[in-house]
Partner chain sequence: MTDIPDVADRFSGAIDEVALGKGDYVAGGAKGMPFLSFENPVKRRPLIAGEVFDTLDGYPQLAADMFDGRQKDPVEWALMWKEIGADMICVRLVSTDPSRGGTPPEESAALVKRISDATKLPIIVSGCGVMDLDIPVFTAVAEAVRDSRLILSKADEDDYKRLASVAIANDHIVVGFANLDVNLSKQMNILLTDFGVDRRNMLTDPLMAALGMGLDYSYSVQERIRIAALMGDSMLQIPMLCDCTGAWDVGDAVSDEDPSLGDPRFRATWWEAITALAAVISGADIVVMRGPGAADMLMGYCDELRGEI
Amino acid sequence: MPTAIEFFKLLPKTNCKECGQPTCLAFAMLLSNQKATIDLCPHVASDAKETLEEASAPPVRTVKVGDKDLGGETVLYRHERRFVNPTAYALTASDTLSSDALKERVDYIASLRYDRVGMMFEADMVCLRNNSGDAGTFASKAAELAGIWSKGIVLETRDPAAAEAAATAIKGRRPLIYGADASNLDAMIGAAKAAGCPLGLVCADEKDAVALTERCAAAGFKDLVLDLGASNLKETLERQTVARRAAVRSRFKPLGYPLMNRVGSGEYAVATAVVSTLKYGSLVVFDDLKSYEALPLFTLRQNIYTDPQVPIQVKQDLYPIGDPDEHSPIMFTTNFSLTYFTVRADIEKSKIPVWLQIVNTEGLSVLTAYSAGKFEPERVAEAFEESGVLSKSDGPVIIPGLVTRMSGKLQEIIGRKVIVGTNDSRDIPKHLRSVTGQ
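Could you show the structure of this chain alone, in the form predicted alone?
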């Protein structure tokens, strides 16, 4: 990656601020850290723009399938910066299914959806497989699928005519054509170009991938996703690690593309998906995936692709628990998601309705936020005013026991009696019963 000074030399040096930065040097620093794109500069010369675009592009190309970005990665390890685009999970449907059976299959795939720590985990794509071997049938089913599935679609076929027919039928959806190899590559590139969609390459290994991507580049086609042909866990780990290291450390462009795996179904498929998620896979295609397999896999993905420098947060808001009324207690805590869900669960255990006010502390826990000056009486009072909770209930305001020392100041600001709560969330049910007399 070029340095900020190398980027700066190619910029117009007008300090026009139209890019949103005060100086061209500040913009160059963002470019060197891959936190901005050259498109933000309206005055850069065309020849310099081409050079800058090439230099500032992530080592793993970003490829859009439907509305989801694959690839775009810049590091080997998430602690170096962060991983960018989470691994997409797709489940297979056959083009031989009847309309009712296809609807049932899509409904099942859509049901793999879980609300966890305020985030929605779900399957991302449907892979339509050309089992019929007929281009017309494949195109018809692709159109039918697009009518009942709003997210990404993968079209799996080795037949260029079927690929072009199906991709053209749902052209606006930007599906991924998956099934190009050395024997059909030129025709598949033509199909992908005609439909304006990306192409998935089925490679024998890394060397074959290099040969195929270089042929694609020579044909002027770069929106590629690579299946490196791994048939077991060892090959998945080795081949995907080799590809990412070559792309990131050596800036080796023939392997700088998103990686995908077709894993089948069952325990070994899930294990392969785990390895692929941990080690650089951008798309995993299952024949089938059970709900009890999906949730832990989706949870793993969420853990890997959250920014390690930014705590998981919930929105500052008023959360009524158990249908509270005008006399219900008012509790508050920080917006660190683990704190919120722990406190909420313990309030629910009490069976006592409560108004729970969440205060934006930038994702910090109670003591950490208080120590950092982000959980102060003034900020709590502002949250109360924003939500109007003090006008919704005349019940007692309960302060977290760990920040007892701010109770007096808070009581003075809001003009309402403040009761000191518990240090430990698990003691909330007992404390609420004593406060309310229930």
The other form holds:
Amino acid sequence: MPTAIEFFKLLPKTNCKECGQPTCLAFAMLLSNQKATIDLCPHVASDAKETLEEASAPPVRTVKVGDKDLGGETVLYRHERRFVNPTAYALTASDTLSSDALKERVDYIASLRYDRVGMMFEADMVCLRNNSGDAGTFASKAAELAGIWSKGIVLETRDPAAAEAAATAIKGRRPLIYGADASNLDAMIGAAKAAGCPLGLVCADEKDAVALTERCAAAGFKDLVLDLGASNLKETLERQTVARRAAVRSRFKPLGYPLMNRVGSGEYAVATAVVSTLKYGSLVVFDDLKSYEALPLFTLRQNIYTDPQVPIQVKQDLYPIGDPDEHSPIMFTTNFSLTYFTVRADIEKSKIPVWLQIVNTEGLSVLTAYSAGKFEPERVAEAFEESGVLSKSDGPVIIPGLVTRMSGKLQEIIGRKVIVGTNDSRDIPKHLRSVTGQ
Amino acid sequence: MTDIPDVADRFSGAIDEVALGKGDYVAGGAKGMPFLSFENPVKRRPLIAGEVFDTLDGYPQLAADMFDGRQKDPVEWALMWKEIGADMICVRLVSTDPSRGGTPPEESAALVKRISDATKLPIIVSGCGVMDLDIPVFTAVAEAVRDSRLILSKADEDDYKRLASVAIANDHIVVGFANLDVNLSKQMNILLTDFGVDRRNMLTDPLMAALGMGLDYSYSVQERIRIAALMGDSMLQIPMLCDCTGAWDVGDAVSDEDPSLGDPRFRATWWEAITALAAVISGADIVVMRGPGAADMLMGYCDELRGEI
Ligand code: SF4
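Moving on from the form predicted alone, please list the structure of the form predicted together with its partner chain.
After this comes the whole thing, all chains and molecules, with the earlier chain placed first.
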């Protein structure tokens, strides 16, 4: 990212304020912090604009596949700044499948979908493979797929004619054609240009990737996704690190594209996807993925792509959920933000109003805090005292099931009966219903 | 074709090397970011410790079923870990808590000694979590095992002197614990050093939060610790121990209520394996594992990541 001064040099320096900023310098500072875009200044010269756009574009190009952006990344480590576009996961379907079988396959892919604390974890794309070897079949199956699958589509073929036929058939969906290599590159660029869609390059390694992307750039084509040809975990980690570092640190354009992995199925495929999700992969294409693999993998992606600035602790306080009254249940838990959000979401699911008391455990989760002596009856009682919750409601006081052992002591200190809650937050709705008789 | 710029980092710092057990196992030593052979010539695999409890009371059945009944005797259990390929054993002495049996310290010490003698592997000793109860146990264990450098886990900012004293008196290793905070990790290392713990007798535990339970925080804290250490911050160059067993406390990992989530045995195994992969890729030098399947997978992946397969 250029500095504010570098931006400033290219601005008209008239301080006309039309960009909404008092001075060109103020605007330049916003630009360098990525808080404004150059088109807000109507007076910048067009050659300067191009230079600026080039300079302020993310070092990893943003490439749209379907309605999903891949790449657009700006840093090496997530503590520097939030990673931008989460890794997409695709599963393959063959173009030799009957209509029924294709539907069944798409239904399976769509079933890899989990609602977690208001976030949807799901498979993102279907990768249609040209197993038939026939362009017409590939195109008609692509159209069929587009009719029953509304998200991203990858078209996997080495045949430029098949690629062009299928991509043109579902042009409006902006599929990714995968893949081009040294032998078919020119024809594949032609196919991608004709259909107006991005192109995945099957590279032998990172050097080959440079050779191929430079040929694409010379042909004026830059909507690329790179498969660096890694055949094991080590190559996945190292090649993707080299590409990302070269792009981010050296602004090395030939490797400044989103990265993808074509893995198979089974344990090794998942392990490769894990490494790729941690280290710079934007798209992983599986032949198969089981539910017990998908849920942990999707959870990892969610974890890695969260905003690192979100504080780990919430404030010790009384949080009314729903519209609790003087008889509503009182629950409490730790101030680890994830615990709070999970418990809160599960209480909300029950639709039963609750007073949720958050206790400062220095950001530790329930069990960790308990074993570290930071989630003790005395602390809980203090928090109750501070918020006055016990005088706000005469409802049942519910203790997290994982710390049942402190219930006796707590009961003694607060002088109120304590009910043992659930070990697992997801059982809260059921438990609340039984406690309140609703 | 344009040449790819050289992106290898040449760091001035390195992670300390700490010799464990009888000295035949070493943790640490890295000179670059994990598994990057173009900048880290030290290809040491992170050490994998298999977890063993002194009681099965409270131990998840899902995990117990993975040990063919050998979990019923802690020594057999530890030997099974050795057969699986574990580099170390983590013995959890939780029955010392009066509410869980109140095993006397001498008995706990004898158990650790038997496990150490039978496996000849380095041992991590972890207590029930209440320092007042744990100190007599750690003391007895530390005195009973003289032919292997034990790892005593763990000391935190509020209460580290008692455990550090036990370690110093018997030339064992002490783990300094900090709760997801780079500065606190550094502070712990400084406190222990100032108190008189030799650097070759220290490990750092930054709290490995499990997948879905704040793994993102741990991952970034550990990357920051590793980067700062390599850039030359000597008080962060202590090898890192990450306990990945928290994966087994995550509802999504072990729940058997929703069949659409797939077999919980495989799911829990992946949950822990992914937690551990994130740990080693962000800088862990030692990982503690509960599931034999996850540990086995991790060993294979680590060997491959460092280019040994
Ligand atoms: S609109 Fe352009 S010329 Fe006018 S103040 Fe803003 S940056 Fe300067």
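Residue numbers count along the first chain shown, from 1. The term rigid core refers to the most C-alpha atoms you can superpose between the two forms while keeping them within 1.5 Å. Since this is a predicted model, take the numbers as computed values, not measurements.
- Taking the rigid core as fixed, one finds a CA shift for Pro254 smaller than 2 Å between these two forms.
- In this overlay on the rigid core, Asp69 has a C-alpha that sits less than 2 Å away from its partner position between these two forms.
- Put the two forms on the same core and the Cα of Val274 is off by less than 2 Å between these two forms.
- Taking the core as reference, the Cα of Ser350 moves 10.7 angstrom between these two forms.
- Per-residue C-alpha deviation between these two forms, core superposed: Glu18, 4.8 Å.
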